[in-house]
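Take a look at this one chain, the form predicted alone, written out in structure tokens.
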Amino acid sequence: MEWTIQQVAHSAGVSSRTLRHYDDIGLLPPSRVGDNGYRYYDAAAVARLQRVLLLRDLGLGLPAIADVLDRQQDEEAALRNHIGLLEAERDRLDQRIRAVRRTLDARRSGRDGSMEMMLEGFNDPYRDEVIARWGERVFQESNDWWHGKSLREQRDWKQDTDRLVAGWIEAWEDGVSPTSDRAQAMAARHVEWLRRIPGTPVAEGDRERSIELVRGLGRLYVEDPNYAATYGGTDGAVFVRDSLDEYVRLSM
């Protein structure tokens, strides 16, 4: 099956002029040219001419559209990478139209809602860590459950994680053991947190992975300074983080 250069514009939304400017810089030669001139273009350069489209659409100009076109020989996997890339630029809309919301959320109710709700995700700032450490899809699957929230829904989260950072450090001021039952008991409440969290080994029932990721959120709290600051310098981080060793040990 074939089509003509006019019927290709008209689909893909270009103009036959820009068609025939790609056969001539060599970005998208026609399948075959008729003894008419006209150009014709099959279902493989059809899917080339898509490719050509997204990529352009991404920000990327004609000469790197055509080097990175020329490095991807294995069309199936092009074709995956493309499906990639509009699924990426999907959830970015996605993220784009959840903030917007917030924020006329945030407007109807006569509040305004942070700087820090209103674009960011649930572990945006740590996206990398968070997928290295524990995969892809825990952060997805957390950062999706995040942006369905409303805006008085994020808050109350918020002030509830607020409060249980306060309760740690109330603890290590006050100088309990991590093997005390105060410290123990807000060991608990860290892990019930976390239960309530889609998309990790803790919301799911994975026992093994529950304790790896429990216990990596300690080491965690200390190694990183954002963290241990939270928890009121290092000492009251490796507090937290012996407090759930000890839980992980006895409950877990």
Second form
There are 2 protein chains.
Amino acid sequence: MEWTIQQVAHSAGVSSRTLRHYDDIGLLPPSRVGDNGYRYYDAAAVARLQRVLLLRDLGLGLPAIADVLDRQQDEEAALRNHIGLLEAERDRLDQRIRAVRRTLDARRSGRDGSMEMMLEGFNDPYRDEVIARWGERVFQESNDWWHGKSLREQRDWKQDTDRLVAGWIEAWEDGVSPTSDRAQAMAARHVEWLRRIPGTPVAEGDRERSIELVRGLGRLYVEDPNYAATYGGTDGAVFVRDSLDEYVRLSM
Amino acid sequence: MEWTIQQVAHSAGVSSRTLRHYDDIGLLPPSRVGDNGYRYYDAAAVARLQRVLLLRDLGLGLPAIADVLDRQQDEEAALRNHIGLLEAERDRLDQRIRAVRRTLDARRSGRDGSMEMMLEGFNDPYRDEVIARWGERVFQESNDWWHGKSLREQRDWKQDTDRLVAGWIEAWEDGVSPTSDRAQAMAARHVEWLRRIPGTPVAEGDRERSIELVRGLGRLYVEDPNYAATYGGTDGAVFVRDSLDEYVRLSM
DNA sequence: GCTTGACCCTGCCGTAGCGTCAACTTCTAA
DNA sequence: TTAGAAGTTGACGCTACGGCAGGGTCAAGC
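The structure above corresponds to the form predicted alone; please provide the structure of the form predicted in complex with the DNA.
Shown next: the complete complex, the earlier chain at its head.
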């Protein structure tokens, strides 16, 4: 018993174009090709098609399917590997969703794109505030540092910052306490991040003023609605402040 | 001040090919093109590039970015819409991951592909078992029904079944009780699913024997390791059995 | 034998976002 | 002047086919 391409396609719920494609790439050659060039499929070919479609439904790529079916590429290993890829993909998606959400929240709380870009540095939009709190020199140096970066470095910095903020928000949403290892690790990351901004006492190794800065930042995050929004609202900012305070007490 | 393509590309951390592509599709034309054909970018063009890259990092497609930047396509709406797409994508991925996991578990517990395909029907691999429990006629009819399906219908049926099983496992993992609305809704789905298999008492409207069948299936799921594995192990199967029992008591 | 309609074939373009040659011209510094 | 760096415009490649165009084949009816 053999069937024409249309019969097989219809029965399997795929298009004849698909079957021709599978023939083209060598995944599923017809069992017989007539003198007229017509493709004919027998029961074995249909069974192979079934296996192909099963694996395809699981999201495997056609070359991977060919590997499994032809080179007896240990199906289980292939599937496990595939799961790994899928999970990585999903994690990337999750990351992205969170990033877009944060951007949206930032927009809604009134910060525009350019402000957003330099929000986390001590830069122009906060000039007066920064100078009043930490002095002209801190503002000058960190500002020069920021504007001296290439676009790429600015984007990379922003990405690091985003990840830092994302880490805080996640920790908070997971309900950990400010004294937990997780929150303290975040605080350490936060201080590391500060160390990379020239002009700050942290970068200069001035312990006393570093402590003052870190504690001051915690207050700023809670009091300034823009910053608070960044950390998921006042509650989130309070969590960050408390974690930083605890870190100062224990580790600085 | 203006820059060459290479300077802009390097500073932004993208390739010059990318900038040419953005020019080709009209997303980012250079501010000036020399008589020699060289592209030159001024500050405005670079600023536009910055916005493009920001949106690109969020995962928006180039046409969507063009919409936002040019047609003032309400950025917030675009981002919200984008989030929706991303979430749908992630949900699809999750579905797939669970499906692949189940397939893997099935493989590990000794069922091969063809068995997996008809596992949930009353078919050949379970011939003796089915006949012993529910009689020859049930087996004959449901078996004929299965083999009378086209490949497509078989795949569709399998997909429905997978979703049913996935629903059970999710409910179980979410920790709901067998008496909860959620579990009872699943049980109703399960019975509906049975109704679609000719030869079963459920399909024929025989209440007494339907009850017997549903309760019997619950027992089978728990006792047969193959079925138990399908439902995520014995514990999951117990949850399904208890839910079905409860459903029988309340709604049949 | 001829027509009609259904079915089959082989290309080829398009998809998203560029990477990667290839072939050629232009600028820049020694 | 000349090498080498940097610029240009094509054009193909990647996934997994969809959707044409243009033309052959088959079964049935007249």
